[in-house]
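In the block that follows, a single chain appears as structure tokens, in the form predicted on its own.
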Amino acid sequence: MNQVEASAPGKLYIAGEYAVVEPGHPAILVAVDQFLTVKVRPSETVGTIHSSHYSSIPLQWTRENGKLIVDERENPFHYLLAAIDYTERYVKECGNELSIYHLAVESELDSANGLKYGLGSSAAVTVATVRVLLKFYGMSESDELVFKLSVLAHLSVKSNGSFGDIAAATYTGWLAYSSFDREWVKAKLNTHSIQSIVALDWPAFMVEKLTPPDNLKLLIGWTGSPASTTDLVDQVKAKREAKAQSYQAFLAESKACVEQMIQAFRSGSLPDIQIAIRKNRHILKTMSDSTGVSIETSTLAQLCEDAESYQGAAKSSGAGGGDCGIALFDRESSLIDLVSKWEAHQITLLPLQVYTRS
């Protein structure tokens, strides 16, 4: 077999944040036109993993009684082997042979020197691992398998997330989704095999392609400050249980918010999308005075406000506390001065599209 390979593209979050960690809670997310591509071709004794993102030097590996062994005791590649890991042992439950392989990635996810723009790299890397080893096995590539897999090697590696990302780096395009019950994967881990797992309807489950209105422009801004999903969210979790009321309030409001949202993107109204942005954006903010964990930066303030002057609805994109703001304009509306007072203020516009699979 020659060489195959598979992209994965990034992500970000519209609305809906932190609420989408809890079953049944929607969230709004869209793919953006960045990818990371995964390539895998034959090897005959010892297989290599490589990114320059993580090391100039390949990882090798070998294969005992059909596992993938790695030679370091400590690895950068946690998502990807678990990729690894959850797709060849679907592979073997459905009676294939598994083999040796390079493996590169190669990723246009984070900036030139490194820094992270927070278009979600660790969905995306684990999403073209598993797509490009199905092809590699000469297996079905399915939306719902890729997804289902990909949550599961997540899971192993202990993602606190709501896998929204996972949903936009398979699916692509606009798309409202919303968490499934993770008990109850867990729980069939321990009696199922992975083969009957992905065949099973997972409860709480919902993904749906959204089609924004012909009028919309949407405008990405990234405030130069990455940040860490995993400690935001582990924050909120951790002081949720002292302001369990006015949690469980954010919890209603915000599945009320992005519902309406939702229902705007189906009816084709900018205007009331809009409406639900800011709406989204004051839900956001009240949890954040609630639990204290700083999601709305100065800078992703001054984003909005910025925005908010040209006719602009505008938010914190994802678990906020730096990365990007996203900003929905009306098509017609011109922003170059928009795009030059962000840079002013240090905000540097990312050129991104959001991306739809053919």
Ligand code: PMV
Second form
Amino acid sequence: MNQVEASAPGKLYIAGEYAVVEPGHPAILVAVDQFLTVKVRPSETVGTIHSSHYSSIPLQWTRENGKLIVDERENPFHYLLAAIDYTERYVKECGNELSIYHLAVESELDSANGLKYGLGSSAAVTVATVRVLLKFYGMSESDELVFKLSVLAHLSVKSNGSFGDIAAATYTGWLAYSSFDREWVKAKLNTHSIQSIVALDWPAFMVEKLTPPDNLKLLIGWTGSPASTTDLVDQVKAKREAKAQSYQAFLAESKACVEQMIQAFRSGSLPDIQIAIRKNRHILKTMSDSTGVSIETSTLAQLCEDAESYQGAAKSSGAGGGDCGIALFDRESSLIDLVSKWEAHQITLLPLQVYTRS
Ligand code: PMV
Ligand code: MG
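Other form of same protein, the form predicted together with the ligand, not the form predicted on its own:
Shown next: the complete complex, the earlier chain at its head.
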């Protein structure tokens, strides 16, 4: 067999962050046209795994009780190895022989000098690896199978997120997504084969492709400061118990707001989508005040304020704390001055388009 390859795109959250970590709470995401590509070619005896991209990215560590601790969940190599492990277990259970290969990763999801944009490279490397290996072993690769195998890989790394990033990298385009009951899936891992788990319906899992109205224009602003999603999600989770009442209110409000936004996509109403974006920004701000976790940094607040002065509806994207913000405008608006306004405030417009796999 010759070389095979598969790519997966980066992602951005549009709405529903944090609440989406709880099963059945929807979020809206997009896939963007920057890609991570994994190539595989057969080898006779020794296999290799090569990624120039990862070796240039600094590995983060902290010190706990005098010990140097690397958070496994921040190390993309673990996701790559877990993706290989789960996909090969599945391939083997389906009765196929495993073989040896050279695997290489190329990524556009971080800037050349190793700066992180927050476009979801751990999800993309997992999805692209699962896809390329299914291809390599001559198996069919439905989106649902790729999503589920990628999720099992992330669960094994004890990833604390909602897996919305995996949904965006798999299904692409504009998406509504709710996460499944992760305890249910984890319990199945003790009693079922991979092959039978991926064939089951996962409770509360929901994906719906959305069509944006023609007049919707999405701009993405990058704050230049990297943020750790894993760490921010841990911080919010740690406050969940102490703030149980306000956290439940946050979950209910986020769910109602994102459901309104999904409805606005279905009816093609940009003004209603914009109303829901502003509402979601407010809901996240209230949660941030109550938990003390900084989501909308001062640069992200400036990004939103600047966008609002051009009739845009804007908010932080994803976990916040840095990374990117998103702003939704009417396509007719003239936005040339906005870009220089953002630049004056140290915000870079990322020239990304939403990517839909045909
Ligand atoms: O910061 P991002 O783009 O990785 O988004 C994280 C979104 C959260 O809802 C906070 C966590 C998650 O996994 O859904
Ligand atoms: Mg982020």
